[in-house]
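For reference, the chain that follows is the form predicted on its own, supplied as structure tokens.
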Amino acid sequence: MLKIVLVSILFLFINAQEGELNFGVTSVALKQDAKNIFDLTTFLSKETGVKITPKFAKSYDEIKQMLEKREVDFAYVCGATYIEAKHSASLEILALPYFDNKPFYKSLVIARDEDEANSLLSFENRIFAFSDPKSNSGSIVPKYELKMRGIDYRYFFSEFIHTYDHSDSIEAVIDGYVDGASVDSLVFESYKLLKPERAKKVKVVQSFGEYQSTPIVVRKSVDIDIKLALLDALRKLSHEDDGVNILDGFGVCRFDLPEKIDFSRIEMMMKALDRIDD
């Protein structure tokens, strides 16, 4: 009888724990996305019946630590962060964002509209902005592309910075603090929607990719029914007016779980940069 009681208490405890979930996001996305994140968690809470609270991190390293310490239950991360975290945390992919009905995005090199730059190589001995050091589009791709040309990025630019925020990288280019930057194509499209006049002051000088889009990951220990409910709710965003507004804010058309997911290209670049075990 005591064993049955203890099992019942444990079952109730697990259900109580799963009645609330923490959703991790980083500031690498647009700062203007904060309201969108709260709108998203409100939508997911309503659809799943589970209270979902957003937890904000300053970097991809911090969100990785939060996943490893079980401080968040699911999170919107970069592909590179997923590759690193899956080795130390028990994670699986819940959904991917789709842009133009494809679960892929690009890494864009940008400059001011009047700048004569026409490629990443145009920024030799100039000032360049990366986003988060673990961002694929904002850091790994341009550093890898230079490495493949026999160039060490640390000595290629006159100066470089890590803004930890794609929008800050865009703003730094517009305001002349840096000459160029590498940013996520999805974030760049969102920026153009949010600030069309400001966006006219920058241009894309080179595009790399496509790469598998940034995943929403979930701890494997989260109850399977809750994971399925979350996936259903994410899919439902594209069928509800308030959901479409949320998707528009992120610059994506829907979330889904494709049959084939392949992060091997990103992992290859990370290994080439000796980042996989950092």
The other form holds:
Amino acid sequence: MLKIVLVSILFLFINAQEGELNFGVTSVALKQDAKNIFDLTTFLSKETGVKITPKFAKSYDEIKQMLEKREVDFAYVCGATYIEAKHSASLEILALPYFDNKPFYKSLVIARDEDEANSLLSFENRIFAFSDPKSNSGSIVPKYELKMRGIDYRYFFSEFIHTYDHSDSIEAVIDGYVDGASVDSLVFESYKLLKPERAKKVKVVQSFGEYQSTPIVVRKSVDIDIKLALLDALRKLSHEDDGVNILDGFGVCRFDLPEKIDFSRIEMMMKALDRIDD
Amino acid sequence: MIKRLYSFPISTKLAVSFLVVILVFAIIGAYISAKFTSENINEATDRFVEITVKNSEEFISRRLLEDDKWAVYKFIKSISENEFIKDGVVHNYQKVIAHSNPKEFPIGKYLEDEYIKNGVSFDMYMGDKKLGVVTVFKNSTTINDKVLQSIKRVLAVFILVASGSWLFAIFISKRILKRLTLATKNAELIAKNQWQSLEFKKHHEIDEITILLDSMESMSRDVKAHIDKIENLRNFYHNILSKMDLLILIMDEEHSISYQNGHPLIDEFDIEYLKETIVATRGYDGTSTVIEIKKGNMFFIISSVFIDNAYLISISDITVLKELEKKYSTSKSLALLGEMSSFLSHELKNLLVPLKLLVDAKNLNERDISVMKNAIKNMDIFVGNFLNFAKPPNSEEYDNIELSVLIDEVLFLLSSKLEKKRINLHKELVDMKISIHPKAFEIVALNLLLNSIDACEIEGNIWIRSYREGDFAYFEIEDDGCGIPPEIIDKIFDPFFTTKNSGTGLGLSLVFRIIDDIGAEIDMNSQSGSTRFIVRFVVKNEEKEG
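Next up, the form predicted in complex with its partner chain in place of the form predicted on its own?
Complete assembly follows, chain above in first position.
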């Protein structure tokens, strides 16, 4: 344990010395717009004076591992991932995205526009897409909602898949590869802005939540000045023209650190499902 | 169709030719292009599918192993986005894992064998374990569309090129036609003899047509100059001929009148009559003739010569001449009668002088009687000669008379005169017979030989010749005497013309009359030291055989 602490201190020292940070990104952010991620890291680098490099992970499990292995210093993750890794990776919340001036989002069940489905339960014996298995909105919420109705999702659908990406889930519905999907409301809104014509081909059949929005987390070991500089830079996004463009790309109006943050509902759902998985 | 094309203008012919050539090439090009495109697309699609699937085998197998259907779907969808691939499917024992057309082939649907056979399948392995099959279906519709598109492109190029060629053909043909039209127009003007309307221009093109036009211009000018020259000559000669007091006609072999000099005599003759007359009276060699005809009270001489396949005919009105000739003949006869009367009375008076002197004498001696006898004898000879001249012996009843015999008889009569002047006589005679009264021949030969003897000096030479040439018998007498002075040559055959003191002047005129009466001819050559008379007799068939 002492070794780990020493190595961590040394790693922090080296990073601080070199003034470099790695920023982890998952499917919570739109992969289709990787440029937006680069623009964000460039903006943050400029504002903080610290070189920030983006690191992309396929799944929340992967980003969780990267945080635990300290391969990334701060990351844009799902609330569920934060809950899972906050102790193992020693994380704290740096900022939350605001949508409609609220740090909350929803889980949306979508289907093709012409589909007659009107709720999650309409997809019985049909094909359904989850995003990441550890995604709150894309996986945990629908599974939890079915479970609350005494339904085991593994047998409810004729087939189900994981796309590991909210946008891919939307595409899967539009293509007809799946009949329905559960996606993050933030991603869905971004998708509508990014691809309005294709977005018209899907409709929201059911909405769950509100849930605390997906946080930008930072390892506690990162220098407090850098953390504060990062937070200031994130807040500054909504005040700068370049920053507003970046925020539009994420589908949020700003980043901030609210006084009250509550991930207990998500945690409760995770625990409920853990029992199922067990 | 081809024959109809012959009658079209050059522009149409050129344009159609261009179109046909381009169409043929376009069809061949379209066929090759379509075949090439089809083969290439099929081959490229096969290669694309094979390479893509083989290269992605590990990725697909791993995704199948992880049951990451979405990743498998994205792979098969990406392949199917190729326009030459219709669909792709990943299946496991024909159960769909991911199909590029998920609405029709959702996850879990079973595929039929016949359906899978239409595609190209690749088995996906992870080690020895078969995890699934990737089947790809080519989009034959798109390939056909591409081939069709290729054909359309070739046809579009064809239409473009054809349109351009059409315009080009029209442009070229118009340039050519403009010059050809000018050439045709000029040719028509030349044919119509409208030389003043000919039009010649300078052309930018230097090709066969321009060379033709330039040559035509040069030829036209030369021909025009020649025609002008010929026209001037024609006018010149026509003016001359039209001023002549005779009708001149040129008649071709078909007996059509091609020229006449405009003499009023043309109205006097029926053309058909003229033709018949000319043809019927051709000369013995068939080329020329001169005939005298009488029409009513008028006399004409028609002369015809056949030259260069045409008859040159001249017709003269000799009515006036005939009247003058008649008058002249009458006055000449009266003059001759007067001359003869004077001569006869004068000669008789001279011959009567000795008789008048002796007729009153009382005693006539022998000498006087001898003188009187001589006077009477001379009068008898004189009167005999005169009678011979007035009525020569008729030779009609005498045929086949041996010439040499007649000559010998004459020479016998003249032998004393010949011997007296010691004349050397050279006889070069052949056996031949002629038709003449012996007395007539005697008069002819005697007069000619007497003239020769008189002309010869002492010991002079006289040649007597006879020979035959063709249908004629010739009798010649030649001497080496003094010859006949040129100034009197034209008069020697006139009656009463003599250069001798004792001559009557009837000898040679009597010879001429006898020769003319029997249809023979006499000719004479004389110069100093030589005089030769040539008599030509026509030989009859019996004489030829004799």
